[in-house]
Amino acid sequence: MIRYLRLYLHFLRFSFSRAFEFRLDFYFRILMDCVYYSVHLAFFAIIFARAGVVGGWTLDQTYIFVCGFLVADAIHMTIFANNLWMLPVFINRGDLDYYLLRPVSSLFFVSVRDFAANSFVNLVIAAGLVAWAIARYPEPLGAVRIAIFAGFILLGAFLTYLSRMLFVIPVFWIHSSRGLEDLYYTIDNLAERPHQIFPRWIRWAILTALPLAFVSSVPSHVLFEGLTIERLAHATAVTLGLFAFVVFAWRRGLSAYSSASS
């Protein structure tokens, strides 16, 4: 475990050093994400200007939901996104050999090697938005619930990574430039809405089969309604099951991989 932590610290140092070599790109990406955050907040502000309650939530609750989603998305963009974007290229060109030859888990290496320094700044901004949304909430939420809310946001970011990996791993067999990521991004739009507004079969799908609701909707429900044993057990089962399936799919993909030397 210590070896992996030291390795990740080297990843961080390299990523920040490289990011500041291209400062215009660094600041532009921060600006781009700030616009993205503003659009999401404005979208729900416009909706609630016409309706007092949407899906059983008030505007204050929805702001917490939206800001929670932005934090989970920023975590994913900071830690995982760049790596998953490049993974199809590595597989198709045979560049994955570089990762397979290292004395560490190849799945760990390909998933976290590139840390997005600019997205880390946006993560800080998104965390500030969550603090703002919680501070303006008219009722006290309590430190324990807020801590559990933060924990579920971290879980949502991890489940986003696992879910997206399921759509990238097929590159081992179909050899496309993006895998099935276009399909993933279509489905991923469901994570940006409270899951209770959908029909029952869609709610089941985004809570269990492809748990995108854990990105923001479930953390917000835990914050407002409290954590139950059933909800904790469901979150644990979904996380362990999806992680085990991704590890299995990754190993099967490696068995079908044609390296640059083959």
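Positions refer to the first chain, counted from 1. In this text, the rigid core denotes the largest set of C-alpha atoms whose superposition between the two forms falls within 1.5 Å. Given the structure is predicted, the values throughout are model-derived calculations rather than measurements. What changes on going to the form predicted in complex with its partner chain:
The two forms, fitted on the rigid core, differ between these two forms by 2 Å or more at the CA of Arg178.
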The other form holds:
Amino acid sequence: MIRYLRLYLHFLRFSFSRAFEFRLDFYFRILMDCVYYSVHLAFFAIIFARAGVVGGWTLDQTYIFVCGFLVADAIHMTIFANNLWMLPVFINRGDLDYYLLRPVSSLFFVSVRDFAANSFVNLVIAAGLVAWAIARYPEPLGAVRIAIFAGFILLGAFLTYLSRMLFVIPVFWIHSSRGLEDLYYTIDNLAERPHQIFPRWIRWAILTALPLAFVSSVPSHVLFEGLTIERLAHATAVTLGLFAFVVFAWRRGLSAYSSASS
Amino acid sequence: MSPRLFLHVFTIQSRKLMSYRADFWVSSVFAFLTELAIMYFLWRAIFAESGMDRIGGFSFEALILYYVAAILLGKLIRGNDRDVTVSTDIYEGSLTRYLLYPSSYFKFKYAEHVGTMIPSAIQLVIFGVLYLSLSGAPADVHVTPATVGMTVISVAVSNLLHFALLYPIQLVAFWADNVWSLNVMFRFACMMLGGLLLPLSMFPEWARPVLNVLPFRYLFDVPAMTLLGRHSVAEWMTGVAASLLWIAALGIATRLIWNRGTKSYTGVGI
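Please move on to the form predicted in complex with its partner chain, as the form predicted alone is already shown.
Next comes the full complex, and the chain you just saw is listed first.
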């Protein structure tokens, strides 16, 4: 474990020094995410100017949901996203060899090697937004509930990573990543809306097989309604099940990988 | 650039995209259905909870048809913006070979961009006809041969306007190492201010004058509203004229950026 932590600290150092080599891109990316955050907040602000409730939630509750999503997204972008964008290229070019030869878990190495320093700045901004949304909430939410909400948002970011991996790993067999990428980024939009607006079969799908409701919708429910044993058991089962499946699929993928000719 | 060469580049690009058929069908069918389903269920909840018949001048059925039109026309207007490789050409130094061609680089890239419209045109016809034949047009929507004709012209102009907006952003690559984030930022702005996420009639009154002076509304909102018969001929003509003015202004700006950029271009690449 200590070895992994030390390795990760090295990744952080390399990533920050690389980010500052491309300063203009560094600032562009921060600006890009700020535009992304503005679009999300404006979308619901405009809707709430015309309707009082969406999916049973008020504007204050929806702001917490949206900002929670932005934090989970920023965590994913900071820790995992850059790595997963490049993974199909590594698989197809045979560059994965470099990762397989290291004396650490290849899944860990390919998933977290590139830490996005610019997205880290955005993570701070997104955290500020969620703090603002919680502060403007008209009723007291309590420190414990807020801490549980924060824990669930972290879990949401991890589940985003696992869900994304489900759409990257098939590249080992089908080689083209474009259709899968488009498909993921379309389905991923389900996480941007409260899950209670969807019919039962979509809700079931995003609460189990592809748990996008856990990115921010379920954490917001936990914040407003409290944590129950059923919800905790559900979240644990979904996370462990999906993690086990991703590890299994990764191993199967590696056995199909044939280096440069893959 | 001769029309023959334009057609040749256009054909190669559309063939290239259509060659990945599984990708094409996966992304087109699922992307369209998912995008539409999200909007459908969101607005269904809003209409049900608010108890209103009309929001922002739309009945629920008309609003869903607006999204069908905006999503499908939007694909046609944007083409495949990820395939606009101007910044990559500059960054990798492959622009050099284009500079040696006896043809305008802008026109060459635009021909490629138009080529990416073919898959979207197929999707528009299939899904548009399917949706209308299954659900029918709501009472407050009037799709006629005249609105279809006006929309075709709007789409052609809006496609050029979209490219004219995207092109100078890509040219920033003459000075910056990576303009991917600028492209994404542009995409977000287009979606929000162009009417892909919400019809512009939903925006508050104070925002309308701002939206009216920006070019984004001509990208998706104007063509979709024209198709649904919600714009008069005069409004449509004003929209087309304004788009052409924007294209001309952007053309001048692009020329200036190109002239300065090519002076600093070394052709070395990464």
